[in-house]
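Next up: a single chain in structure tokens, the form predicted on its own.
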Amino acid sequence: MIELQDATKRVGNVTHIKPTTLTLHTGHFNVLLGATGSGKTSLIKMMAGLDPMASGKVLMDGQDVTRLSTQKRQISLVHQFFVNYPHMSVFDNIASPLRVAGMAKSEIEGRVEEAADLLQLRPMLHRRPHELSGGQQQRTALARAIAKESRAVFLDEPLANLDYKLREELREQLPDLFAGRGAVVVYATSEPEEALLLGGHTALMEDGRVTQFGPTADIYRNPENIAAARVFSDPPINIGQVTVTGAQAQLAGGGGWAVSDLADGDYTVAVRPHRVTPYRTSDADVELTGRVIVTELSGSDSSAHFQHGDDAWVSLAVGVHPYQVGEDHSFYMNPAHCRYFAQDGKRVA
């Protein structure tokens, strides 16, 4: 276990990371999920002891390592760009934290070998880095991090610079890989749909702060405040204003729909873009009217970005649709799906 009590880093006159309480269990995975630049190395960083820290403490298993060195906190870090020594083969790039831990040779081989195995890299063990593709090259920074049986596994962003198949590949491999091995695993993303895949815990960041951590799946069904909903959503979720007079919302551009346990004010209203459809769903949708900016089509899926109001939605629809950007075209929304936020961003029933 992991825990960051009152956590904070500064560079100069910069903070980087505001103040951050936060727990980190074994048995799964601990997902940092947040745009380039929300903090998630840093947090990672100041875990690992890589980096000082302003203020606060990091307790490892109940004890303060605070001020310990990286070595001694008994961490692996994996980073998206394939770190292994040149000169070594894959078999010592693999052994070389345990030989520095002073191991045996016979107990280095054995784990070597398993986490080899693990990684499908049995019959590269004696090629160097180079002769490599950048899969293997990966696989065999995992597979230190396995040997090395670290109290902490932190994966910056591991798969940013690996090709799509490969990415899906090691996604689906990453949570058997490290199962059962007592280790606290923090994986960081900046993609949504990786956080999803990938289950167990996931901590919102946004502008050096958790916004929101819990169960992955339920931070997505039901994001607290307006900051967690922008995160968890790629395409960016519709944000619009309604507002609600004598149980009837009306949505600023157009729209309105019955509403109940809502009191008379303004709202901010939030709803992913796969509830808006360019076709009716059910008889409660409501008709929204846009001019269309831009399309995309990505494999079976057709997204199209309108102007609704002030306000720049996004439809994602399954099939290809005939979209003409510059002209006006209807799109469907259930009510049901909406989240609704109250002025200070907070989420209300």
Contents of the next structure:
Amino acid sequence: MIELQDATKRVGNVTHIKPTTLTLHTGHFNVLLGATGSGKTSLIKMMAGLDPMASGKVLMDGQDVTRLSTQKRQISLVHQFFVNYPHMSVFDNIASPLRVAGMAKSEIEGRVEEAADLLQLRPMLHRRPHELSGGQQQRTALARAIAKESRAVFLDEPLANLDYKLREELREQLPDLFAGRGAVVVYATSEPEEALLLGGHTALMEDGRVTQFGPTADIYRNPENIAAARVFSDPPINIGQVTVTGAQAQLAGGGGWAVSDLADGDYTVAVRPHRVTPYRTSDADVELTGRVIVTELSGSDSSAHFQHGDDAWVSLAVGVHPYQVGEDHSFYMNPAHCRYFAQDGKRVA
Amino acid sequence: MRTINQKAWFFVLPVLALVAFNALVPMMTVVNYSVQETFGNNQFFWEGLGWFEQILRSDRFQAALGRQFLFTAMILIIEVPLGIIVALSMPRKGFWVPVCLVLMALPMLIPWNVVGSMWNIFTLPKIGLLGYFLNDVLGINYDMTQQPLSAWITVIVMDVWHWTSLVVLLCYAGLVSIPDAYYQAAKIDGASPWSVFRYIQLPKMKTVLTIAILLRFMDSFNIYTEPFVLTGGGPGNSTTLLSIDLVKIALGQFDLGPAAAMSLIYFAITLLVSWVFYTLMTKDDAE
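The block above covers the form predicted on its own; next, return the form predicted together with the partner chain.
In what comes next, the whole complex appears, and the chain from above leads the way.
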């Protein structure tokens, strides 16, 4: 378990991490999800002890490690770049942290071979890193992290520099590799899809702060703010303006429905594209009409971008639907799937 | 079937012509002299490999070659580790980086014969700052115009002063190209500063260091101007390095045949050592 308590980081006058309180557990992946520059790497370096904190505390398994040096924190870090000792064999690379720790030779061999088997590196143990493919180099770095048996493993966009096929392969393996090892696994990524695929918990990061943290599925279903709602959505989530008067919501681009728990006022509404369909899904559906701008067919799904008032909305539906670009088309949406946000972006209902 | 297109040769021709004019043709004239005897008047007599045999057997050549290897070995032993140490202790970022770089580059910008004159005046026993300081203040008996040991020390110190910067700058370039991630990995492993040097910095510097050593070897092995201006090869023959001896034979005694043969032997040694060294250093990567 890693706990951050009001942790902040500053470089000069620039605040990189705003006060952050976060508790990360073992047993599942903890994904830090955010755009480049949102503070994922800064947060990892703080927890790893590579960068000093301006204020706050880091606790590992209840022990205050804020002042503890990196090597004493018993952690591993896998980078986006393939970092291995250039003139050591794969075996020596995996064994290096164990040797520094002064482990017995026979135990080192056992551990290295176990890690090598997990990552299919057995035939490459006596090669040098530069004789390996990118995927094998990164697997060597992962094997080093696994063999070390650390209290925390930080994976900082480890798949970013791999090609598509390898990335998928390794991503599937990752949760199994670290399962049952008792280490807190922290995985930084800028791709929402990875967070969904890896499961576990997700911390959404934006501009040096964690905006929402919880089980990834919960964040998907119940975003706490408009930014979180936008994250897990491809195509982008539909955003509109509603005015509520007397328990009746009126969408700016046309369409209205009854709402029960919203005070009168203006709200932002968000609804995912697959909840807007060209056919009725229930009796409660509201009809929305708009001019079709773009249509796309991907696999067995068809999507239509349509102009709804001032907003461009997207409908994503299973099956192939005949849309004519430029025509007015009717779409249906069940208001039960709408999420409402106040003007400051906070979720209200 | 694969057709072989010979047109590509046309692209190589200009370079070939250039190399022929600035290297091959002048060298062939040297080859021409090295196998003949001439007494002027454009009269030549076939000598075969006689000059080569004579040079290789001569005590004078062997002594000069010995001094040459000693000199090159000494300056490499000093300049390479010193260059690495200085490069390691230079700042990686901030205000002092450009200051250090300019200071480092300064000695290399000074013309070679100026360096020789500078050190000559600097070390003269009675009037030179260093010479006066050593003799009259510290009481050390130092005179590079009289004592072979003093002359040798001066020649080597001068070369170290002039050329360590080259090693420093090349190593520094190698060092700053190492991503932070490597240092972080070492920190996480708990590696000692020595391990960081041995397993990260040294391997990452290997390529530039190979080039640095190669350049320093070739330059120092062919060195002429600085020791010539400083000591003129003396006292006696004690600092007569190969190129100084060569010039004495060719221009002093006008023995063109032996001088040409010596040039070729000289060239062959430089080439051979460079090739062996380079092959050994890059063998690992090719495997």
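Heads up, when I say rigid core I mean the largest set of C-alphas that superpose within 1.5 Å between the two forms. Positions refer to the first chain, counted from 1. Keep in mind that this is a model prediction, so the values were computed, not measured.
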Problem set entry | Flag for K57, CA shift 2 Å or larger between these two forms after aligning core | no
For this session: Superpose the two forms on their rigid core, then report whether the C-alpha of F178 is displaced by 2 angstroms or more between these two forms.
Result: no
Problem set entry | Displaced residue check between these two forms: A312, CA, 2 Å or over, core reference | yes
